[in-house]
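Below you'll find only one chain, the form predicted on its own, shown as structure tokens.
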Amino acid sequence: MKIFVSVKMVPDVSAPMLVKNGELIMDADRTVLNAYDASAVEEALVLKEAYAGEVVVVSVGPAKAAETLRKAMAMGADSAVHITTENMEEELLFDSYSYARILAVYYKDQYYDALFFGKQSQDTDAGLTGSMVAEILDIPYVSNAINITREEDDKFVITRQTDNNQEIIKTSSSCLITCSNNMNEPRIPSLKGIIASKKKRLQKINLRDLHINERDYKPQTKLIEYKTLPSRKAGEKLEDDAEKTSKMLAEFLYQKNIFQ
């Protein structure tokens, strides 16, 4: 069994940030492995330990993204692929479509039993890349998984969370699954794992070497500006005995056309 897990380096959302002149300013030095992707890595490792196989992590990003891949390998992934965007200014403008097109070009030539993605990234919360990759590759797709098992016929049984309940879906191999961060608690890399990760293979592929035309991954969305949330207006307090307060409240609701 071979599972590829797509991971993303994201800003640490717990770090201080501010909105200034329509731009979001974050600490560029504080980056982390996307939490949803960490859950996808953990689930792939659980399946590997249960059924044997190989876990490969893949990321598109600048040189610093290698740190994210090393962390995933320290967790237990066997190897990593870094599609580098060094010296490419347009990488700063990549959206979900851009990443999906790039990853799909890489995956179309790979053998895999499953592609795992986090259901969304914690910096934009868009949650679109996985579904786009599945559509481009024309492969089975299941979203928001909270449990994954593999049967003797090599098919996957996925429990996915919906808005109101859960669904259990059985799908063939060569599928794509997006993982919820509610499915597990990602393991913390041990010292042994960290040391071992430094010896594992990290393949670097320059984006230009994928021979994908820049037009094919041109962003389809444009960020106009960031704005801070407006401050909430102070509420009105009704302070009197219960009978007077209830009458005042009824009159207030009537004036606001709450009761028609």
Partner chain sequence: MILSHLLTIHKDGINRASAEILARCRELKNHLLKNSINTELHAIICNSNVSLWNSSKLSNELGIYGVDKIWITKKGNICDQNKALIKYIASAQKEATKKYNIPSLLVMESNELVKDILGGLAIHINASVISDVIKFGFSDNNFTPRKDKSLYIRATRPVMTSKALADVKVIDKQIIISLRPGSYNLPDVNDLETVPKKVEIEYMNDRLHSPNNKISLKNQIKQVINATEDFIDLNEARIIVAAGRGIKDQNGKTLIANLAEVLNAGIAASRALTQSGIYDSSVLVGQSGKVVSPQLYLAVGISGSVQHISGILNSKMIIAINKDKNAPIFDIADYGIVGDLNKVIPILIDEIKKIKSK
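Between two forms, the rigid core is defined as the largest C-alpha subset superposing within 1.5 Å. Positions refer to the first chain, counted from 1. Every value quoted in this text rests on a predicted model; they were computed, and no experiment measured them. What changes on going to the form predicted in complex with its partner chain:
- Domain rotation between these two forms, with the chain taken as two rigid parts and C-alpha atoms superposed, amounts to 31 degrees for the smaller part.
Other form of same protein, the form predicted in complex with its partner chain, not the form predicted on its own:
Just the single chain follows, nothing else.
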């Protein structure tokens, strides 16, 4: 069984940040493996451990993205593919559409049982890339998976979270699955894993060598500016014994017409 997991390097959203003159200022060095992708890697590794197979992680990004791929290999992925965008200014402007077009060109020529994606990325929360790739490749897909098992050698049984319930879906191989972070706790790489990852194969492919026209991955969306969130002011805060505060809260709710 061969699973490719697409992973993305994202800015660490827990880092302090600031919006100034329409720009977002944050520490460019603080980057992490997107949490949802980490869950996708974890799930691929669990399946590999149960049913044997190979897990390959793939990322489109600048030189630094290699760190993200090493991290995924330290978790246990067998090898990595880095589609590099070095010295490409437009890389900074890529949107989900750009990533989807580029990844689809790479996956088109690969053999796979499944392509795993995180369901969204922590920085933009757009959540589009997975289903875009599935549509471009014309393969079945299941999104927002919270559990994946293998059946009869060529099928996956996937539980997905919907708006109000869960669905169990059966899909044949050569499918695409986007993973929720509610399906597992991604393992922390062990020291042994980290050392082993250094010897694992990391293939570099320059985006320019991938057979794709620049206009085919031209971003659809353009950033105009960043803004600060309209602030929600902290209101009244009661600190007193429970008897008093509860009464006041009930009264407050009544005043605000909450009971109907």
